[in-house]
Every structure is written in structure tokens, then in C-alpha cells.
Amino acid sequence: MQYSSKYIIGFAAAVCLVCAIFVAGLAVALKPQQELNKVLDRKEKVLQVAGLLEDGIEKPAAEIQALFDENIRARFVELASGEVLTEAQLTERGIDPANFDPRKYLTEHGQDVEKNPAGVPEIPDVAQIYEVMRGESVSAIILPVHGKGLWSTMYGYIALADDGNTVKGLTFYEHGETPGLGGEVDNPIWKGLWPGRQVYNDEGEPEIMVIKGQAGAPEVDPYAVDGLSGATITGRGVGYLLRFWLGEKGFKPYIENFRKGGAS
């Protein structure tokens, strides 16, 4: 039996339509779970950069959530003043802590900033940060950072000790850098070079930077971290984004308040 060209084209179109509807429906059905997985992944990264979860060790979602709830306190900071917002202030601004999406909030409330080496075009008026709790005291603060690498915007967290200056860890939860080159920002060995480095110099300005080549130990080169072989631009981007978010336009006002004991 021979089929006409119209029949064949019509049949193929019908099959494509059915498949497209199926795929689209599946994507819509799975989106809520995908969003939950993204949130869980960020919590896992927060725990890792805080030193509460070993990098590369998989744990059940319930265990990760429990560990997060027991040790991490999420706060909301007004960048300009560095003040931690109260629940009443969050309500006034229409911020729901339980469903806060930093990317969506930035899209809706972003404020343009002048051109900068980190490639950050706009900043929010309010940002979510995390505090690592030791009883009733804060043992470390974890700040969200992002900026341009070579091929992508890199999103991650930096953890600072309770002096607001000593790095405890750095991690990225999303980027599109080249595997084996810029993608080495995920390498546990490279991330292991960050603890003990210092952010601010004697003048109070962020001086931390990824250099070309090798840096000495933290006590010798407190502001320098080894470069990534074959990924100079990505490494430089990491340094620039840290300087931006730890500077006046970023979390420096909050860190200064934290040091004085007035931010928590």
C-alpha cells in the first residue's frame, strides 16, 4: 500500500505534535520538583562552604535539610545600610522568607550599578545571607556572590569566619565554565586553598585575588590564591566578583556592622 505525500507529512506532523505535547506536559509536571532540587542543592552548598558537609559526599535530602535547620540561620540584609531586616520589615517589603527566590527578586528590584570588572550590571536592595550558629552565637557568615567568568555568570557562596575577614571556604553552585579549565573552580583541591586567606587589607579594602601562578601559604600571601592553569580569565573573574560583593556596593556595610556586633 502506498501513501500519498500529504498523508505522510500529516502523519509525521501529528506524531511530532503528540510528542511535543507529551514533553511539554512532562516538563511542566516536573518543574516543581526541579525547583525543590535547586533549593536543596543550594542548601547543600551552604553546608559545604560552612565546613559542615564534606564535598562530594551524597546524603539523603531529609538529612541535608535537618543539618541545615540545625546549624544555619537565614537572614535578610539591606545592602546599603548593612542592617539585618526584621520580620516586620520583610513583610512591609513583601518578602516571603520561605519562598524567596534571589534571581526573581533581583529581576524585580534590581538597581543598576556602574560598569565594574566583575561584570555585575545590577544589585538588589535586599539580599539573603546565612549565619552558621554555634548555640546562640554566630561562628561564620555565608554570603552569596556572582559575577562573570569567561563563558558564564558564576554563582556561589563565600564563608567568612566570625572576624568578618578570614575566609573559611568558597564554592560555586552554578556556572558554565569549560570543564578541565575554568570548570576547575569546582575542584576540591583548588577550593582547599581558600581557607585562611584574608579579604581586607589594613585600609579596610577588599584585596583578595586569584593570581597568575602559585601563591604562598595564607600566612605568607594572605590575599592571594593560586591561579587556574589555562583559565586565567575565569580565575580573574573569581577575584573580581569577590572584591565587588565584599566591597561598598555589596556586603561590606553588613560585615562592618557584624564586626561591631550590630548586624545579628
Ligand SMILES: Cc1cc2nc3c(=O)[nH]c(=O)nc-3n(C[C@H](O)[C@H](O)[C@H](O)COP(=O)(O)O)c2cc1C
Contents of the next structure:
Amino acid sequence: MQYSSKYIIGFAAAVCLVCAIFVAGLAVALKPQQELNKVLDRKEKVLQVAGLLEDGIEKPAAEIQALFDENIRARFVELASGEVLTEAQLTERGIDPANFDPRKYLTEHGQDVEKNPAGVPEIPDVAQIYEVMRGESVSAIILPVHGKGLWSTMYGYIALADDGNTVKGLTFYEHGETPGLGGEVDNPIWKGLWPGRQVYNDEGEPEIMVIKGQAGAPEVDPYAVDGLSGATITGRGVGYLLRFWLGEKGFKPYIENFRKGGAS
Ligand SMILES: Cc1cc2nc3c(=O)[nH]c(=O)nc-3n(C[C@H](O)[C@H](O)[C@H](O)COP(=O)(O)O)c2cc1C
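Please supply the coordinates for the form predicted together with the ligand, as a counterpart to the form predicted on its own shown previously.
Everything in the complex follows now, all chains and molecules, and the chain you saw is the first one.
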């Protein structure tokens, strides 16, 4: 049996249409689940950087949620003043703590900053941070950081001990660096070099840096971390982005308040 060209084109178009509707429907239907997974992944990273969850160990979602709820308190900080905002102040600014999306907030409320080595073009007025609770007191703070690597913007968290200076952990949850090179920012062995380092020097300026080559132990080389071999640019990017977010335009005012015991 011979089909006409019209029939073949029509049939192919109909198959394409059905498939397109199916794929689009699936994408829409799965979007809420994807968003939930993303939120859960961030919580997992926060717990890991706080040292409350081991890297690479799979845990059921309910367990991660429970661990997060038991130990972590989300706070909102006004970057310029370093003040922690009250619920009333959040409402005034139209911020819903339960559904806060830092990227969306930055897109809508970003303010341009001077060109900087971290490649951060704009900052928000308010950022969400996390406190690690030990009873009623804060045992560590977790700050969101981001900045340019070689190929991409890298997004992560740094955890600082209650002195506001000693690193407890560093992790990246999103980047587009090359696997095996810049992508080694994810490597647990490299991340293991961070705890115990100091971020601020005696003058209170952020001094932490990823160097080319090997650094000594934290007691000897408190402000330096080994470079990633074959990925000097990504490593340097990590150093610059930390210096940026720990600096005056970032969380320095908040950390100073926190050290004085006034931020929370
Ligand atoms: C395919 C390819 C991928 C690369 N990916 C990265 C990367 O993710 N991060 C990085 O810093 N350098 C990367 N580099 C290397 C840089 O181009 C540059 O040579 C390097 O950062 C210099 O670091 P080194 O002095 O440690 O060799 C890549 C190079 C190639 C050819």
C-alpha cells in the first residue's frame, strides 16, 4: 500500500505533537517534586557542611528533614548592617521565610557591586544564613557563598565555628567546573583540608586563600589551603569568593555582630 506524502507528513506531525504534549506534561507534573528535591538537597548540604551528616551517605528524606529541624535555624541577615531581621521586619519587606528562594530574591532585589575578583556582579540586601544550634546557643554559622570559577558560577556554603573565624567546613552544591579538575571542589579529601583554617587575619580582614601547591597544617598555615592540581583558576576562584562574602560587602558586619554576641 502506498501512502501519500501528505499522509506521511501529517502522521509524523501528529506523532511529534503527541510526544511533545506528553513530555511537556511530564515536565510540568514533575516540577513540584524537582523543587522539593532541590530544597532537600540544600538541607543535606547544610547538614554536611555543619558536620552533622557524612558526605556521600544516602539518608531517607524524612531523616534529613528531622536532622535539619532539630539542629538548624534559618535566619535572615541584612548585609549592610549585619542585623538579624525579626519576623515583623521580614513581613515588612515582603519576605516569606518558608518559601525563600535566594536566587530569585537576588534577581529581584540585587544591587550592583564594584568589579571584584570573585566575579560577583550584584548582592542582595538580605541573605538567608543558618545557625547550628546546641540547645539554646549557636555553635556554628553557615553562610551561602558564590562566585566565578573557570567555567561557571560556583554556589556553596561555608561553616564557621562560634568564634566566627575557624572553618568547620566548606561545600559546593552547584558548579560547572570540569570533572577531575575544577570539579574536585566536590572531592571530600579536598574539602577535608578546610576544617581548622582561619578566615580572618589579626587585622580582621579575610585572608583565606587557595594557594598554588601545598599548604601546611592549619596550625602552621591557617589562611592557606592546597590548590587543586591542574585547576589553579577554580581554586583561586574559591579563595576570592570566600574573601568577597566574608568581606565588608558580604557577611563581615554580621560576623562582627555575631562575635560580639549581638546578631542573634
Ligand atoms: C578541557 C580542559 C578543562 C579544564 N578545566 C579546568 C577547570 O575546571 N578549572 C581550572 O582551574 N582549570 C581548568 N583547566 C586548565 C586551565 O585551562 C588552566 O590551564 C589551569 O587552570 C592552570 O592550572 P595549573 O597551573 O594548576 O595547571 C582546564 C583545561 C582543559 C584543557
